[in-house]
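Next comes just one chain, in structure tokens: the form predicted alone.
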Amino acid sequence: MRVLILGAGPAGLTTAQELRALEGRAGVQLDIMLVSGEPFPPYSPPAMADHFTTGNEASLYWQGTDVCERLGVDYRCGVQVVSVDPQTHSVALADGSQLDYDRLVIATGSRLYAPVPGYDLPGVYNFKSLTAARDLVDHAGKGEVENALIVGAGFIGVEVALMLRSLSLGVAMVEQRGWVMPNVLDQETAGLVLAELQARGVEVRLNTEVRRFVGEDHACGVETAAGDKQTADAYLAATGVKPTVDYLDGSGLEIDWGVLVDRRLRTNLPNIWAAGDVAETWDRQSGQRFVHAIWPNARAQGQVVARDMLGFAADYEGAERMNSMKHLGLPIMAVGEMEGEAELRWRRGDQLRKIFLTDGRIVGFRLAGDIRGAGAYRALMLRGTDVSDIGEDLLDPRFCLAGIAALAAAPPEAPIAA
């Protein structure tokens, strides 16, 4: 059986991992091949802001610069996929070549982006790209760039923003809410990391809206709603991720924000497998579709494409918010939703922890500073344990985490222990 993988990032190269580790179980033979456009290994995007702060490489190819050839997988890398025809089982590539599937799978990912005119033009980089950040990087190593504007200051404009400070760049972001990472924290933890980012000589320049990208060949600047015009050497793109699915159209391919899927990861055509951002999945909690753009659920989806196309069982059990600071100095964890029926908060200096609670239950929790419990009160979370009787203590980063740890390991009808 020929299995195509279109995307070489967390969700495909875990499907063709999980593939070769059940084929022999599932009594099949399969032929597999990873389809990549970029001309490198498979790497992990999040390692990029440490691989290009440090030169390490080992935790940007995750997986080894040999995985393919370990797990006897045919890498074609450095070409775009032009098309899919799920009625011939084939695909196209920008090189005028075609290859044939019986069974396709889409974890093509995405990229970042901002919904205003011009954010494509060349100039303006895509940090979600290997190819995209290298050719930055090596702009300011040669003197070229100097310093950067970033549209967005979300999560992912953040970590490129400390990054960028990192090798010594000029950066500034602006953002047209009143806060930092608006879609993943409240205003007063994000007030945290607007300190250590402002600490870092990053410029943030919040409440202001951008309308467009300047420029005819090549970004020039960018054009405010108050009438301005912000230039730098180079921009980024960065109020959010969108789907690459654009080479999907004329497919027949069910596609909204991202490719729609099932509880299996399947689409609407048969043989034909979607997964990591690419896919269009459901919150684990809310049961809406949404695309949550992070790499636990990238790979965890591609062991559930693995799984149902060998014919075990393999149902989905939703994405899931999370977001963890790495480079920011100060740790930042993110889980959930922000906000609840009712909320526990301590603070301490630039140490905050919050749990937004509805019905009893944990719906999301923010922590700054000590993020001690994380894992306990994310598996209490999802299994929607009521934490009533525990009430304000579950603040305390002394208090019982075993215990928490252990009353989120007991089996959901256990009672809880006052």
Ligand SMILES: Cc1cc2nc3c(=O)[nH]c(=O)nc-3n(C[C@H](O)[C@H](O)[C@H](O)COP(=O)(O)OP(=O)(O)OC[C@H]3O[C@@H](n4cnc5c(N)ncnc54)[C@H](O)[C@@H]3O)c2cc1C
Given for the second form:
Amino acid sequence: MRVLILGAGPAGLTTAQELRALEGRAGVQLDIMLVSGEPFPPYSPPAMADHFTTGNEASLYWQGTDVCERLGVDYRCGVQVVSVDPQTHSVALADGSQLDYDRLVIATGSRLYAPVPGYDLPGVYNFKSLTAARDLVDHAGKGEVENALIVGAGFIGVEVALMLRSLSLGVAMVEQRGWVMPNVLDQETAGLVLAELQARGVEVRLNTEVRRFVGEDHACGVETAAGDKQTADAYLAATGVKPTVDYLDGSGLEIDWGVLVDRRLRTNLPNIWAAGDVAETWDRQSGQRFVHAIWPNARAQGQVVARDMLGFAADYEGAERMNSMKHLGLPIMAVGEMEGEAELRWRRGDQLRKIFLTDGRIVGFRLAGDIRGAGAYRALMLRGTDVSDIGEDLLDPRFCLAGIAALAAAPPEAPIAA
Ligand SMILES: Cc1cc2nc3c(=O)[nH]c(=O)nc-3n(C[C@H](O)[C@H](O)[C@H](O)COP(=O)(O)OP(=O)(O)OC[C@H]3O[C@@H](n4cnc5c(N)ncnc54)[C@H](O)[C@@H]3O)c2cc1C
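Okay, that is the form predicted alone; can I get the form predicted in complex with the named molecule now?
Following is the full complex, with the preceding chain placed first.
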């Protein structure tokens, strides 16, 4: 049986690994082909900033550069898929050739989402892929770039700002909202991130909406909603990500923001699955359809696809909202909702703990400075344990380590005692 996997990010590679691990038990022999639009071995996007700062390749090529050889997977890199034809069970490539499949996995991840005119001008960079990141770093390394302007202070924008500072560039960031990382952090936690960015020499301009990148054949500035023009030697669009679905037009696949899938991550067409940032699954807590574009979700979805394809039980539990910031110096953890009916809060200097509760249950939390207990909070949140009797003790790091860990490990029906 020929399995064709489009995309060699964590979703695609995990699918291939899991298929190989299970095929013996399933009593089949698979012919697996993995396709990537980029000319690199399968890599980890979260490891890119560290790679360009320290030169570390081990975490960038997280499964080793020879992973496909070891798996016996036919890896085609630098190959762009331009369309999918479910009638003929084939996909067309940019060079005019085609690849056939018996089973198809759509794992083409996400790309830059930039609803700002001029984002595609030469001189506007992004950090969404290794190809794009290399472009930026090569350009910055030529000595022509002394300062950069980053549009968007989300997760990726903040990560790139820190990386460019470590390469000794002057960095300014503009953000349309009133605080940094507004999609994942509440204003108070974001204030700690802002202070850390400023301490590292990043100039952050909040409440500043960029209307467009300015330039004829090369970017030479950004124009803000207030009408002023801001300039730099290089510009970076960090305005969000969007599932890579353009090439699926006309395929008959149902697509909303991402490719729609059922509980087994099957698409509406037979023998086609989707996993990772490209798949529109659902939030594990609220059940609402959503794309939570993070690494653990991509890996978990790759596993579900492989299991289902080989006939093993595979019900996807839903995507989690979970972000952690490693490069800031101040550890940050953001999980689940950003508010609830009630809030527990503890702060000492730049150490902050906030737990959001609804109906006595944890629906989200934000930790800064000291992220101990995050795993236990998450476990309580996912199992929907009623923690109302515990109250403020939940905020005590000592309680986190012992009490919550015990609670998280207890059977669901066990009584709660603080
Ligand atoms: C800078 C950065 C930092 C991040 N940090 C974190 C983090 O700390 N924690 C976290 O959980 N998540 C993080 N993420 C998000 C995480 O990397 C993604 O959620 C994850 O990589 C998604 O995996 P994926 O396999 O779905 O897609 P991707 O990793 O995006 O891989 C998609 C693959 O599809 C290929 N492709 C796309 N279109 C085509 C086509 N037409 N033809 C052929 N191939 C194609 C691409 O070349 C690529 O190989 C970060 C992302 C970035 C960019």
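Remember, predicted model here, so these are calculated numbers, not experimental data. Residue numbers count along the first chain shown, from 1. Superpose the two forms; the largest set of C-alphas matching within 1.5 Å is the rigid core.
Core-superposed comparison between these two forms: the C-alpha position of G123 differs by no less than 2 Å.
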